[in-house]
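This document opens with one chain alone, in C-alpha cells, the form predicted on its own.
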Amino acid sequence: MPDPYARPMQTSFEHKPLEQIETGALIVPVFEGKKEERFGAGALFDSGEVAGKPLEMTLLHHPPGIAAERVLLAGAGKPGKFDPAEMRKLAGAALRHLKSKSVKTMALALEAACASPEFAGAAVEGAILGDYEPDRYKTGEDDKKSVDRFVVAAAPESPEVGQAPSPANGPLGAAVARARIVADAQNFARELVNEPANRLTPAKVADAARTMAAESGLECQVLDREQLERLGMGALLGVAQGSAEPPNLIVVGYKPSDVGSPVRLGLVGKGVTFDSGGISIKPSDGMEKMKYDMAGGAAMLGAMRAIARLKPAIAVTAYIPCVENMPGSRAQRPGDIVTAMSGKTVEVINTDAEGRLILADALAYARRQDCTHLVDAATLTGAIVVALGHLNVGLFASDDGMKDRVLRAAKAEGERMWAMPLEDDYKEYLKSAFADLANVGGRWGGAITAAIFLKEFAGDTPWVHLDIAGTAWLDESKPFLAKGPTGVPVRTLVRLAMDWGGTS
C-alpha cells in the first residue's frame, strides 16, 4: 500500500507567551458566558456575533498586539461541559476550518484549566484526525489543501508561582508525542478501511500487516488456506469459498521486554474486505460502502501499530480473519452446515451473517494460543445501528471486570460505548434442528443474538465484543472529521493495553 504519511503535518508543543507565537493562525477556545476581551474580540461578544457556542468559528485578521497573522475564536460551549473529548472535536473542526482557507500553520492556545496533558493530547489527536482526507484516488491537485504545522501552545507560569516553564519533553510535551502516535495509528486504520475492495483484497491486508509489523518491530504470521484447513476452520473457510480471493488469518504479536505479567490480551478484528452478502445478496443501494466491513480488522492493526511504539507492560496479539464474501458458483448456501474449529456445527441460515462465522474460528484460535482476555471489534449487525444509531458502539461482555476495563478506556478516549445485555436466554433464538447453532436468530434482538453466537466460541475466557457497525463509518462529514472511515475503536484498545500494565 502507498504510504499514507508521505506528506505528514508536523506537530509540536511550545511553552511561550501566546502573543509571541509566530503562526498563520492562533486558535483560541472561547466559552459561552465568558467574554473574550483580547484580540479586539470584545465588541463581537457584545454584538452577539460571537457567543462561544460549540464549534462556532470566527476568524479575525491582523489582530493587534500578537505575532500571529490571524486569530480563530473557536466556540467551546459551556465551560462545565468542556472536556478532552470536546477539545478533540474543537481542534479538528478548527484545523479543517483553517485548512479550507489555505492556512498552512496554526497553533492552539491551552489556557487555564485546559493546560493539562489530557487536553494537550486531545488537541493534537483532534488536529491529526481532522487533517485526514479520504481523497487518495482523486487526481486533481487544485482542491487538495494541506497543513504544514500544528502547535499546541501554553503560556509559561506566572513568575510569582516560582516555577520554570515546562520543557518540550515535560508532561505536556510527552502527551503531545503520545497523541501523535495514537492519532497516526487511527489514521492508518482509516486508510486501510478507505481502500476499495479491488485494491485491498485479503492478500493485500496481509501485505499491509507484514509491512507495518516489520516497521514497528512486531511479530507477524499469516495463515493461508491450507493452514486454515489443517486447523479445521470450517466456519471461516465456508464464508471464503464463494470468492476467487484466498482467505487468510493474520496474527500480529507484541511482547514486552519484561514479561512479568501473565496477561495476554487478544484483539480479534473482522476482516471482510468486501461483503456482497453472498447468496443472501444485499440490496444494491449502499453496497459500495461494504468495503468498510474490514474496519474491525483495520482497527486492530492500527492499535498494534501504536502499541508497538508505546510499549505496554502486557503481551498483546491481534488476530484478523480476512475473507471476501461473494456469491460465486462455489459459495456456501443457506442451509449449509459447517464445522467450526472448536468442533461446534453451525447451520448457515443467512450467508450475509458471515462476520460471526469468521470471528468464531478466530476467537477459538486466540484461545488456543493462550490469550487470557479477548476483545473483538466488528461491523457486525445493522441491528446495533437501529438500537444505538451512529453515536455509540454496542458493547457486550461475558465478564464484568473486562466490561469495566473497556468502558473506562473508552470514556478516557472519548469513544462512546453502551453496554448491551447478554443473558443466556437469548441463545434460544439460535436453536437449530440440524446443527448445534444457527448463524442468525430471527428478527428480534439481532445484535444481541450475534453476540450470543460469538460467546459460544469465546468460551470461559473473559471477553468483550464491540459492534462498531454504526460508528466505523461517517456517511456525511462532521466539522471535525471527514466523511468515510472513523478509525473507531483504535484509541480505546490502545488505552486498554496501556492502562492494564499500570502505564499511561
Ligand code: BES
Second form
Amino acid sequence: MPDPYARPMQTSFEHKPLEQIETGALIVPVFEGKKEERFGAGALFDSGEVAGKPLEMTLLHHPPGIAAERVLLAGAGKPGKFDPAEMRKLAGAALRHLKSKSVKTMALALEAACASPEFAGAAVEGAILGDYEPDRYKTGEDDKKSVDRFVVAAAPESPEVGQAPSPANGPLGAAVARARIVADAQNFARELVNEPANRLTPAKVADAARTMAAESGLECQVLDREQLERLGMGALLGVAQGSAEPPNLIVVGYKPSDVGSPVRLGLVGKGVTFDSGGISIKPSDGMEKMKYDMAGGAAMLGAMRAIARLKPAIAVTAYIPCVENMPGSRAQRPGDIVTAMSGKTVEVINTDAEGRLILADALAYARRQDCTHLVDAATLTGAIVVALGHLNVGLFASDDGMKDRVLRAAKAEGERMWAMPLEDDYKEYLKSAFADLANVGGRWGGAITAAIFLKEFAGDTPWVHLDIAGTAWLDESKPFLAKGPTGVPVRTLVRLAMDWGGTS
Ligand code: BES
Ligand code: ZN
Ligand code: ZN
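With the form predicted on its own in hand, show me what the form predicted in complex with the ligand looks like.
Let's see the whole complex now, leading with the same chain.
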C-alpha cells in the first residue's frame, strides 16, 4: 500500500532582490522577441543561441554580479501568450532540466507581469508535479535524483522592507502554500494510479483512503460485499464476480464548519484496479496499462485530500466503487442480465464495458445519499481517445450551469476539457431486446453511448461526466512531466469545490 505521498522537496516564497538569492540555480523566464541583457545573456540572444522559444533551456555558470551559482534561462515563448498554464510547464521543465544535472536547490524569478498569485502558484505546482517520478519500485539509488529546495522569488515591494509583509508573505506566499497542497494532492493521486494491480487491490485502495481520511480529518466509510448485496448493487457486483478480490464502495466525506450552503457535491470515481476485460478479454498488447483504470477514483481521493486542507464552503463527498475486472470461473458472461440498485435491468453484451456498470450503482447511491450535484471521472472508453486524442478530457453534462462551472475551473487550472454531445436520441443505441438497456452501444460514438448509459443512473441530478481515458496517463514523458499517471483532473475538482461559494 502506498504511503501518503510526501516528497522531501521543500517549497517556499521569498521577497528578495534577485542578485541576493543564494541558490544552486536561478531560473529566469526569457521571452521571444525580448532580449535579456542581464547575466551576460545579451550576446546569446544576438547570436540566436537563445531565442526564448517555449521550454528552451540554457544554463549559464557563475553569472557575474549575483549570488546564485547558475542562471537557467528558461524559454517562455511569446510574452502575450504566457499565462499560468505556461508557467506551470516552464517551472516543471526547468526543475527537471536542473535535476538531471544534479542541481539541488533552485529559485524561480517572478518578475514584472508574472508577479501575481496565479503565476506564483502555478510555478510551485509545476515544480512539484515535475519533480514526481513513478520510480517507487526502482531499487538502484543511482537513478533517483532529488531536489532539496524550490523557491519562488520576487523583488521586495519596497527596497527598505527587505522581508515581506507577514503573515505568510502576503498574497504570493499564500498562493505558494495553496499550490503545495494542490500539487501534493495531485501527486498523491498519481502515486496511487502508478501502483500495480498486485499491490493495489480494491481492499488496498480502501486502506489508502482510510489512512488519507484519518490524516486529513475526513470521514471515511467502506461498504463491503455484503452491504453492497443488501443495497442491491447488482451491476457493480456482477463485474466483481470474476475476481478473487472482494469489491467495495469507498465513501469519503468533507463538511464545511458553516453548514449554510445547500450544495452537496458528489465526486464519483471509477476504481477498477485492473481491467482485463473479463470474459470479453482484452488483447495482451498494452494490457499492463490497465492498472490505471482506477485513475478516476484516485483523482477523487486526491481532490478530497486537498479539499480537507483548503476547506471550501460546500459539502463534498467522494464515492469510489472499487473492483477488479477478471475472467475467473465465476465471472459474468456476455448475455447475463443484472439488476442495478436503481431497479433497472442491464444486458451485459460486453464484459469489458465494466466501468459504466460499477458507476451506475455508485451514481445511484450518491443520489440516494442526497447529493445535489454530481461529477464523475472515469477512464471509461477507448473511443474518447479516438475522438479527442490525449490532449482533452471528454466532458459530458446534463446541466448547462454545471458544465460552465467545470469548464471554467478546468480552464483556470490548465486542464483541457472539451464538451461532447449528450442528446437523448443516442439512447436508441443502447436498446436491448431482453433488458431495459444494453451495456454497449455498437461501433459508433462509443464515448457518447457510454455517457448516455451513465445518464440513465444520474437521473435529474445536475451531473457532469469526465472521460479521462486519454488524459490520465502519459505514454511518453514531457519536458515538464514524467511518463505515467498525470493526476488529471484533481486540480479542476479542487477549484470547482473552492469556487462554488455558499450558494447553489
Ligand atoms: N478501461 C477501458 C477503457 C480504456 C481504454 C481506458 C483505453 C484507457 C485506455 C474500459 O473499461 C473499456 O474497456 N471500454 C471498452 C468499451 C467497449 C467494450 C464498448 C472500450 O473502450 O473498448
Ligand atoms: Zn473495460
Ligand atoms: Zn475499464
